[in-house]
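Given next, in structure tokens, is a single chain: the form predicted on its own.
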Amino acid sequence: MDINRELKRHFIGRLVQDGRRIDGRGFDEMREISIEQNVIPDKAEGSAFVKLGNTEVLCGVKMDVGEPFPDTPEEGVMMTGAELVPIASPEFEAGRPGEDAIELARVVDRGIRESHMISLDKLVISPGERVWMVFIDLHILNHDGNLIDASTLAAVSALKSAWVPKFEDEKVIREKSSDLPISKIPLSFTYAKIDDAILLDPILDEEFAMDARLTVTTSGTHLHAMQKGETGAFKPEEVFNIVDTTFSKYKEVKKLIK
């Protein structure tokens, strides 16, 4: 047992019982968000750097030409990967992606995919043969909790700024042909349950103390994905309240994406 983590868990639990959070925020209040787009224009067709409190994520979007999936011959391809670099947290190790990196990439990917943010049918060059492939690469630079929401913000912001290169004579030419076809702006909102309290946008210390986690992705009018983590449970009325809060917070955060 990590005694320091156990003491911190107990301390945070006492704070929550008193209606307080360790950083002074309200239970339904997010940390400060900053978004910079096109931060690596020479290396990617789209990019963004996001700070959610002290959590920092860099996302690059690359475009290439390849074959479509056999079951979707008239759609482009989207793939998402995440890298948890050791400099971001002592708990991250170099090497192949671990379970945390795989889960992070899948949750971000699912929210974008299920919302139909990218009009993949508009990325077809020749049906069944050639399509544009969208690669979303997430790099965690500093981990202070809630990687899912920070990564979703980074991915969506990078996609919003991305463009499609030219494809001539079976070659990709790194010159802009058109903007990436975008139809929706999905955003995720993650909640931590500590005892009977529900906290939006948990910092790392609160994640150590949480009994359960729930991430909800929406584009403002519909729910597109949910992901539960940890061993605790949410009551039905808690989930309904989380969904209501998510719709309300979506309007605030969407304004930050250019």
Second form
Amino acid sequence: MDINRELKRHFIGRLVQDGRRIDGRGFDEMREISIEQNVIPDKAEGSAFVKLGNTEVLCGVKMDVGEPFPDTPEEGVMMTGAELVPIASPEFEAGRPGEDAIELARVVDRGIRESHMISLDKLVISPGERVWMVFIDLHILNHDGNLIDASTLAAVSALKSAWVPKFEDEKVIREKSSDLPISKIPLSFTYAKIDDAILLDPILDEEFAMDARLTVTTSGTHLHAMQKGETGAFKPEEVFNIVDTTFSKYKEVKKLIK
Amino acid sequence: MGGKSSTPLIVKGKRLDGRKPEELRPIKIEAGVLNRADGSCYVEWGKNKVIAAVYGPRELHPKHLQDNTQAVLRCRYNMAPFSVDDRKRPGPDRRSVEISKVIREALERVVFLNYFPTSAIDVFMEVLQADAGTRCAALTAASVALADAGVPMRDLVAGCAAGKVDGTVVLDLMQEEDNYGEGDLPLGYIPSKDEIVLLQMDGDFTKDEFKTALNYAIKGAKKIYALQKEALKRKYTTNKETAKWI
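Given the form predicted on its own above, what does the protein look like in the form predicted in complex with the partner chain?
Everything in the complex follows now, all chains and molecules, and the chain you saw is the first one.
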């Protein structure tokens, strides 16, 4: 048992009962968001650095040419990876991605994939043989809670800035031939349940105190991904309320995407 | 939610296997099918075949993994290489790591872990044949296996998925519907408390479609729950020699 964590859990639990949060936000208020694109301008085809409060995520997009999956011969390929590198938190260890990193990457991937943000059908060079592969890699630089939303914002912003290189004589030439074809903008919203209260965008201390977590990804009118986490439970009405809040929050945050 | 199907998946309100939108596949649950495990369960769910085994509470090694306030629940969802169309490479992949995690988190809600400090409770789920909905089948089997092992629990967790096919919300997707459908929503549910302990979703749902899908999945899970209890009772009322699946 980590005594520091237990004390924070009690403190935050008491605050929440009074309707308050440790940083003074309302229960459905996001932290301040800042987005900077093209931060790896010379090597990555797309990149973005996102701050969600003190949480900092860097996302880089690399483009390469490869074979399509056999079941989708006329579509490009996208892959998402996440590394919880030790510079972000004393709890992160170097090495192969653990289950938290895998879950993070897969939830971010699902939102982007299922919303069809990237028009993969426009990334075909020759059907069944050669397609563009979009690699989205997330580097967590500072962990202060809610890595999923910060990572989705970073991935979406990096993809918005990304371009497709030239492909000539079976070689990739790292010069821009076109923008990466983008249609919808998916955004994720993560909620922490502490006792009976539901808090949007939890900071790390609130994550220590949370019983359950729910992430909802939308592109404005439709839902594309969800993931419940931790060992607590949600009532069906709570899930429906979270979905309603998500649609209204989407409009606010979408304005920040350039 | 892979490619698109060339043929419709729902014709005149009937699905490919003749089911109505709100109908489950045939399901068979049997408790206590393995000799060496402390508890076990075999689930046949449409063409899915899943078996779960539970060991423990038992001593946890190495010792530094022990928790002196409660037992550690360890879950492993694993697919047999022959369980799918194209052979799956043995061992954990990213998908099974994630599924093991969400199943563990769902089960932690119902197991009284605080009764057994420093020990481990191990749950192993093997998918022998997969036909969509394996994580729900595995969760369903795991909670029966835990009960079969005599592990103290608040209740059983029932798993059930809903989805969207050809623009219609349907219960319990089968393989073709999962491959060519527009959405999937796996649920883990505790009927006695009306609690959602596993919830994932991918695809494309409007708000109303999502509500319908979640309500379908809850109704489905309640039916699964009844079958789970029946299976546990049956184990103690019948005198069978060997499990039928061998």
